[in-house]
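First comes one chain, alone, set out as structure tokens in the form predicted on its own.
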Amino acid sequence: MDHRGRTGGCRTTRRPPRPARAPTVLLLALLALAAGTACRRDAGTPARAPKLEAGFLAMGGIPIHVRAWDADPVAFAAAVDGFRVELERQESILSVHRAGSTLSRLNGAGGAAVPVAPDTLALLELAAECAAETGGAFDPTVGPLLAAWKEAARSGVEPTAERIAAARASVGMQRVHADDDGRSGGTVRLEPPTTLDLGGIAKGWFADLGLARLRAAGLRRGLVELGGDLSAYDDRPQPEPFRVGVRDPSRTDGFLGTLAIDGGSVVTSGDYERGYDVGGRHFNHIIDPRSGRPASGLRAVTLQAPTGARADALATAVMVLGERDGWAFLARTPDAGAVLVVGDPAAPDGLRIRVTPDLRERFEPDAARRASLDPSP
């Protein structure tokens, strides 16, 4: 993205929905439903901490769950209500499915500059930085390629090389031009026929906004889960870990194992239910912006990073990069760790699980999946 007035690498500060990635990360072993009730514990955590919980639907029906421990109920309710209102505002800006949203107007502007709010500029900057960091494996201008594969699913015929090349010609963050006025936001202009879809980073950004609301209300331990992607923190003097269940891509009701985190975000990207069925073959719904073809090789990536937005973008990027390049990317990215699920016919049930060194002591495989764990460095 050509952006004057902003600098920096892919940041780890707060940020937001891929239209609907299947829910793939679930919180396990929840604490008590409210103050005063009998209390279940996160595995391995001795303290009993009363929990408050609220839930609602947003972004076209995605379930949102908000939890806080040792919290004032009035402050918690106000924070959740503020978060809900903020999500409605963000959706009115970022949804490509809502006529009149800022992104819809930008995509239909025919190359004209469109005014945008400061937080939208910040999100675009983050998306551009992550696109650069991943060598284009994450790219929110991938829409023309998605359209080509949706057409293929309808017709039953794979896109031709010419069709893919034509779509790729309009993909790339260098075709997005932003100007920051330093006060009330700025403007963004797209080179036609480029379009923007921030769904690959927005869910994580939204989770970060939710955590910011909880912290601002003085709540010392909180969690936000959006459609299965999870962000959490514990600012208490004696913090307790969160245990996260990592879904098994081959078993709709099963888990690969559990991951213990002290905070930050956990996002899963995978080939679960969604995809393109073309000519008797099933293709991943995640498209490699560099080749124009569906990602292959990895069944799923569960990625942990300091913020939801960063975890969201990098999980998609590692899926696109595949096992070898994705593993190399993670090795040079110190603030990101991951559990990779590799499609491998030689492995038990055709799945091989690789865990980056920083998460190995924190990942406990399910008994049914221990044989699939790859012991190699």
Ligand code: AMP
Contents of the next structure:
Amino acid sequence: MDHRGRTGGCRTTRRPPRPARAPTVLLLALLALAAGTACRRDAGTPARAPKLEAGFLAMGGIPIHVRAWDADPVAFAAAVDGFRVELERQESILSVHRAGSTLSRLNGAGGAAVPVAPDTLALLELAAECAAETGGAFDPTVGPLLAAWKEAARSGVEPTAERIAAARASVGMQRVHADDDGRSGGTVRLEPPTTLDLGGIAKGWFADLGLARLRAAGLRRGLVELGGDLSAYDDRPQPEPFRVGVRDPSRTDGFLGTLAIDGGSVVTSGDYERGYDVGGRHFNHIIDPRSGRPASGLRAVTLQAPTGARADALATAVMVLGERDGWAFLARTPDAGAVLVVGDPAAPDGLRIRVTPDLRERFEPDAARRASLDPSP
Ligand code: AMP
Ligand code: MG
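Okay, that one was the form predicted on its own. Can I see the form predicted in complex with ligand AMP too?
In what comes next, the whole complex appears, and the chain from above leads the way.
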């Protein structure tokens, strides 16, 4: 999957990552006193709790940061190392840019059933659930439409209505057939010319895999950040919140504010950094499967949900749904909350920030962005 240049951000991890493919034992496994090393936003960290940190690059350059508190350094290093190896395995399964990956084989199978591992099947089932729940706004079969817009970026001409209609005909999760044998995985078959691209859910899911490793190693407070998407937990008797930066879509190095979360995941989808330039216009890399056109209206969505996979998929979906339908979707989805950044010419700097009621107390806008907060209920 193409994960390069993702949006989103966590204020707790501004340190540049070390080079990829470094020796197995941790690239950066430093035991530090939090007071000395935490960045200004990491206020949830207990003042003197020993913190362990690791950073590396994976999957073609995504910076990964892992943190744990009050933890045994040996157990931490082993958990992070296991996570790094796991990510390599996942890339070899899910990358649509690697010829031999499971997904590439599936996409090129011409309708034949392809064996898939149990965890890949579970991810696909989760993706299908998110697709159903969002009325198809999140849809991992959107690949042919992505291809049409990539082609447009190359030629400088928008796809014709016929081209879009032809691509749309192969989009829809009803064209994906999974056969779960309940033990060793199962098989998946795609109705040609349908293809699968899990780029809208995989990174959040990878963060969950990292957390699972930390928990399995007995670490009681942990955090995994993958290129801006973050999953965290605190199982200690007196947990403390994590403070996560919400990135400013108009300034790639800036933040709109801070979200305090007790655990779970925070994922950002946005229209910046990635996308298509066609004939001088910039288009979103997220495609609305219903119209076949790039999503528009929302500049960014920072979404909180219990798991990274769910947060990732729903953030992509809300970008597609736009302000009105995305807001309505969030209102009927009790385990998800979000900070919506709406492109609004009447708002300061053209940005209006709308926060769902469940996160209002938890979102602290930066002083310069206070005037951008939408006061409506
Ligand atoms: P994200 O950055 O998580 O919002 O994911 C964006 C990526 O998901 C894109 O680069 C595509 O690979 C894929 N994608 C684009 N549009 C959709 C969509 N409507 N549903 C699911 N995946 C999508
Ligand atoms: Mg996503």
